[in-house]
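The data below hold one chain only, encoded as structure tokens and taken in the form predicted alone.
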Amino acid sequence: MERQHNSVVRTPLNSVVVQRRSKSKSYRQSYRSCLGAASRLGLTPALTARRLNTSRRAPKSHNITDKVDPEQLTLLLKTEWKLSYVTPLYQFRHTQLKSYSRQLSAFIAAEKQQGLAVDAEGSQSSFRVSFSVVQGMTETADDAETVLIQIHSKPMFAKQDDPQKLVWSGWLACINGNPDYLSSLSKDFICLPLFGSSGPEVLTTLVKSWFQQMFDCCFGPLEISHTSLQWLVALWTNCHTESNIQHLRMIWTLPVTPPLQITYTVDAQDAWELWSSVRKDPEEESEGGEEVEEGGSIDLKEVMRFMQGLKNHFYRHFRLDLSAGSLQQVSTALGSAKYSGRIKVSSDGKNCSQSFSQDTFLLTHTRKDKCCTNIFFLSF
């Protein structure tokens, strides 16, 4: 059931209902929009590298526990999500979510009847799909509300009174999106460029297929690059004073035969002291007379110096140069991010909320009282 909230459940303000054009024409425009979104919002590793900014400002602290449904928040926090990018959706309407639920349920049932939908845990008797809005996640009037998709089912031989269980979850989000790009879109396209999924791959494939047929969009894999993971190392460490990250764990791979995987764990306080030693002086940040906001900016040079310090420390102890390898995973007590495009936010007792932010998607992990860290950072 959709939750009532003071904010309007919305498609962006610049979106209006228009007569549907031919599918081929709208599909071509949507596909072209994919290229624009990738280059402007940093949705693909190759194109992101072309527009790497050298500085990022940490998002302001804010609490969203009173704005987001607790059940939805719990699901978002406890689950590891596989990320994909999505091109703009043609004539997607937040007011039609109940209809979409019925249509996707029927689509999955039809595919199952043809033998195409086989659950990984065994045959399922039926599937029930629900679309809902995750209110409280938007940052600007141009952002479309986040949409949560859930698929419930029960095993073929389950008792009649057995409840259906959640077998797949996914969401579409655009939070604090690039305003220039959003305003450049045709009014009959909705931008929800980030897709997260959790569950059997066959259901993920079916959901993507239905969206592509219904809204003339394209999906693509979204990896978290080596550079993005290094940003995360710095961003998480930068939040240690507000929320104890407990540890900084990195997984590296070295190009040897056979491949060598190294797990490098640093004490949280040691990581913080190293990070503090490479940070700019506030007066240096305000060069040019600009006012410095609380938290300041994090410069790419600082990130590189921090990473080099970590590598040097490892080399002194083990005589292995991590610069020859690739960073594959970063984790702290607040969450984890993997090169393969998987993210997870911690749901321990002290940290209970999160927010989507910064260009296409910056997932921030918060405490009850205050935002404490950036979980995921796509656009540079």
Given for the second form:
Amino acid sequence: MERQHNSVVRTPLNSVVVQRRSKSKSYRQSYRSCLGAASRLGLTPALTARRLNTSRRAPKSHNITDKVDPEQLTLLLKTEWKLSYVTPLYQFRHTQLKSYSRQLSAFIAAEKQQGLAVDAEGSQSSFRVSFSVVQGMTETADDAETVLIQIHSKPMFAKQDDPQKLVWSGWLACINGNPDYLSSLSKDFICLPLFGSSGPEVLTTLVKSWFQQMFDCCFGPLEISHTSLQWLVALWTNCHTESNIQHLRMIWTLPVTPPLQITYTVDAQDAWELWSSVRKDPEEESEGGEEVEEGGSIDLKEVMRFMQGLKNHFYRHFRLDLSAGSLQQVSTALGSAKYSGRIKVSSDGKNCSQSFSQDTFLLTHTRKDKCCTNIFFLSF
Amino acid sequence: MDDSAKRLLQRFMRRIPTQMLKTTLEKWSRLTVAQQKSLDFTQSKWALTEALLDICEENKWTTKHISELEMIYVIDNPNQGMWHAFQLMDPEDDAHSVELTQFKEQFKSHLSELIRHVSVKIKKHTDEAVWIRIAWGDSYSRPNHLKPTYVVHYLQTPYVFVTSLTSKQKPLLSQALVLSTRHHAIKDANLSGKKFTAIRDLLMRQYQQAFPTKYPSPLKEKNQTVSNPLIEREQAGPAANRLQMACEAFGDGMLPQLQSAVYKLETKFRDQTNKTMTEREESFRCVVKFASTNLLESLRDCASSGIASTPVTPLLSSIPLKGRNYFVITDNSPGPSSQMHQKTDG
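If the structure you just shared is the form predicted alone, then what does the corresponding form predicted in complex with the partner chain look like?
Whole complex next, starting from this chain.
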């Protein structure tokens, strides 16, 4: 059993490296070289390890509503965002947002008139773009402030005095960015590496191409890896005592013909009890010589033991090995994440909030009675 | 023509694809040749609806006639909506002699005794199936033809298939069915799906099943030149064996297009490596749903490719064997709450 665990732990490490190499985008390369440099410089193994997904800080209490306007936060909740990565933006200025709003509106109108992009009826309605800053949606002083973009438009058959409706929204964020990487950038660049969008694909394409032309950057798809999804399974379950997760739902697909989809939904309390049973003893932790942080840390080994426990229970009944398939989606009452790079954070009120960055995924959830927030860091 | 008939026709026209409209109208055989010819099927649906409304108005046709048209379409295209299977139980001695006319009369009279406003239409289809369309009302309102329940019963069999039935209407339908088919009870067969034909074929075993005798030997002589005949032969054995067991469990050839199966597991968590959970008193509650465009073919492929271990677990082979796709699994211990006792250790 022990040997099996070791091999399970090693696999994601390798796959992370392989995945990074296979991407030829310059941003990815600079990011990797930065990582490499960091380890050569002899930074603590703990830092590198965290970046490579073997261990994470346990959720810590944090009140995001102190920092971020709750009204702005609600704009980010309950919406499913399609994630992309963005290379650093050349000469992007947070002070120029009003001008960007005008320019992007004009750009969309011009593109529509060319008939390049969309349906005919769209050309009649005008689009109003607004850029705004989501103040406080950062973790460190080096992080650039999150930028929210909203596009309003009139519905096709709207009357003259009907108000414009929100048809598209998106944001660019950097939360807990790698400080070494951020400081290595020239002053002309602003790093907002994570792009989330929600709305018609045509508008997403237009916004992306405007950014590319204006700030000389590139966009690329961001999948949520199998390992990250497994982390979410554990991290969300770990939340259950503070905020009811209602259920733990995982969706696998199996490569048979025709493809088989398996939805495995576990009772919240039972999932939590299984999770606590696979957590390591505090003694074992100190034996390992690891730094004991406040609230403890979560180790990839524990995540894998949890997943294995869930898979074993499934196999005992169906004699069907879930490892043969791939985990496609994870969801609880706190949110959902899909392999295709779509993510949603739900809430049971105003008290829940979230933000994302490419390198880190920050998820926060506040309790109704106590204004505390859990923050998780996931390296994609 | 009243409003409800108008709305029923409009809704029917929205539902039916234009290319099917012509044949369905022909089967309805209420239009005269001239009326049929006057309809231009290349026109928009809106124009066709208007033309049909005019014809109906002229002939003073009512909801009765329009619901007939809807029924013809549904019988020809039954793979819509969610179908639930039921099974009649404890037949009386004369249950086998119930024939169509008697059933029709009895069903209508029993149902109208139970509920004042109800409209029933019964039609026998070519394959021995009796199709029933029920539009329900209540004590104060007339039958709502926009939300009809469809029931299919194969005479002299215990099988009944139902779509769009509310929990309020269920006891009424059950009682009328039990009485008119000369049975004592009816139970949920725990089988449901979008494809009516699939759940019917599965429950009534109308598909090709495989039997152990069909496969003479898992080992066959091959004349092909292979890189390593020894390895090839060694692997052929287990592979053929897996395929055989897969076919025995799920059937051979084309299988009924069942789209999902759901298991509610309320069993203990047993894992040698996890003492805490194994010693826990309570069961580990979870729900597992399998879904595919053709579930039985997917599961057969799982078993033959080795993703699922063979022999196939009774939990999965129960789908074709028992003709159901909803299971509640509890540990094999006495307890009144469990619907199905199944030893899960294999």
